[in-house]
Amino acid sequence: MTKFYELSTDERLAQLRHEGAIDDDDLLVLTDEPALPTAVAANMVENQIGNFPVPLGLADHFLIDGEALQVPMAVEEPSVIAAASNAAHRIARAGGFRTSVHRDGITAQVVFTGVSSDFEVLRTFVHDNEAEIRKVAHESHPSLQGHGGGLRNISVARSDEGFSEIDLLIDPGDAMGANVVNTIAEAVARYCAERLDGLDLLMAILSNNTENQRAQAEARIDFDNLPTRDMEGEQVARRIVAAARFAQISPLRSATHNKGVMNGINAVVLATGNDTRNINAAAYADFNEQHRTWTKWTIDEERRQLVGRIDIPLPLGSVGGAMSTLPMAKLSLKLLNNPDASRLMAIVASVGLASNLAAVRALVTRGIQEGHMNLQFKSLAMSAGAGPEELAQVVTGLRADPANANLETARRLLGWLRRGSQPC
């Protein structure tokens, strides 16, 4: 049977198609429609002029609490897609990915300056209006109730240099809440302003550090799905082992181990309309001097097996925004069985670990060039103006000399191809 990945793009939509993942009006928008009509696009953004197409992809072979999924990505990296799936493919051969997710809530701070010496009187206040601070935010959001979420707790601290807080913890329902949480600080903002003598308002907006928006992602790997051409499966699981632990204890390598685990999540956040500022700015706050990875790989002796697991915030939405606007984010959603927001972040974090075993497999066996590159021909040579029918080629002229393998050298292989003639 022939597999997905060598399928042409036609061949591939007409057995989504086939299958029922996609239907009619989802496969115009995958081909003959723009995937972002202007009329929608104009009305996104300030001084609209254009779109920025990033290619679609399908990463294959994950199996997540049982539950089989081909993974929507959007990436420019070549080999980002190949890599998840090639390491789904070795997880669920030992059961795929179990998951968990803690979403309790995203905070938006309430900022007073100049009450250092008036703290307990803004403490005794919010205790004092509880009751009213709750009806504010309730009436300044009325349907989120409705939707499974709403303000969950207020709390009260105090910074140095004069600076006093309200923390409200908001649940978002299956939006991603940025708009509900800062619509609601807002207006428990202006409410205290107003009945709180000699306070400043400083400003009311949420935090991007979402400890209480965290999934858990666990994989297992046998010994036996892991060995090279070089290397026994033992062997490649210890050496992944210490790579990861080196990450933990180097600044210097950690930023690249994390940037690997990145690679997967902000293609799975940017396939489905969400906001990949917001998860970035998410995630890179959980660190610290003494936890400095969000995935940790160990071995299972007794059933040897590699076992990794990743921990991660990622305050993810299914529901509003862009996930509601662009054609191709629904489409993505569609693809994912439309999960709720909960199934989203495990799902995304599934792939995230599947990302990183990919990255640091690679770099302890045979190095990370070597799998790049072999995309990474493909973009030359269209770089090179390679048509469809001189794609191939070219790529195997740039293959027999990898170390001069670049523009230069496919423009030269393209003019040579084109006039008949053999390289010199």
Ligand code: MEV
Given for the second form:
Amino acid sequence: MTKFYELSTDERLAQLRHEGAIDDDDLLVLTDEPALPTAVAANMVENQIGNFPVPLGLADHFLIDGEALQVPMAVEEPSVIAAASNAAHRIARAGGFRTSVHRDGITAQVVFTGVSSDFEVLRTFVHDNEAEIRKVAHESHPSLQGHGGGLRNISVARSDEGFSEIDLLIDPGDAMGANVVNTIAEAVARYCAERLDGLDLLMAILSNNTENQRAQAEARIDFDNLPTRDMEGEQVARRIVAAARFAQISPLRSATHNKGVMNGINAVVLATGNDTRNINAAAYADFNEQHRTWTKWTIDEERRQLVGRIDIPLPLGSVGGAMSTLPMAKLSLKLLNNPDASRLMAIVASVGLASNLAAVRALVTRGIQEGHMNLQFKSLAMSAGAGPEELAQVVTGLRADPANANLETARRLLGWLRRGSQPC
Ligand code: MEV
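Could you please show the structure of the form predicted together with this ligand, as a counterpart to the form predicted on its own just displayed?
Whole complex next, starting from this chain.
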């Protein structure tokens, strides 16, 4: 049977239509209709002058807690979807990803200045008025409780420099949470500031350090599913473990290792209309001197398997915001069987782990460039202006002399091809 990646775009769409994964309206969004109609885009940002499309593809072979999925990814880097699919395939052969998710809430900070001497006043005020503060929070966003969310906890803290804060732990339900959390924080801040003479309210805002919204995924790969042309699977597995360990101790390497994880994560986050900046801020806030990567790779000697784990803050939502406005985001969520926020977190964490595996396996075997080459050649040929019918010949020409495969060569090859003066 022809593999998904071997089909043309039209054939892929026909297959998805045939399988019932998309309907005729979805087909329009993906083809004729502009993916983001001007009427919608113009109301999303100030001074809108156009849209900025990036390719949307489906990463294949994901088996996550027993559910087989093709995962939508929006990304401009040529190799990211292929790499994630390749790793997911190896993982699926040993049973797929196992995930767990914690969604315990997002913290908002209501910050006061110059109150070190009055800290006890603030603490006593919050203690005495907790029921009222909870009421204010609830009334500022009454529908949240109906969606399973709400204010979970209130605490008070102070810093050495004289700042004091009320921290509100808020469960945003299935929303990403920025709007609900900030609305509640500002309402509570107003209520407190009006009643606390002498305390200067500095700000009220959610924290993107969301250690309570995190996802874990585990993947196992049999040694037999890891070999390359010139390396045994067991050796590959042990080299992956060493590479992951090196990332733990080297700040230079950990940045790159983590970029490989983010290749997958950001692409799904973008495709599903979530806030990529929020996810990046939250994920990187997890690190300190002792903890530099979200993934760990070990060996299960008994089962002769490589074992990978990811544990990462991922404050994703599955409703509201751009997820409800962007047609492409709605379609991506539909392709994932309309997951709730927890399920989406599990999927995104799995894609991050797969991307990491693909990158590190390539690095510790034949290097990253070999796998990238074909896609890079295609991208060079397109940058040189090759049309669809010219692409294959320019790529063949570039592949014949990889050391000189650059934009200038691609242009020269295209020129020859068009003039018919020299075969590519
Ligand atoms: C390239 O986009 C990502 C990698 O550099 C990640 C890594 O080095 O692990 C290949």
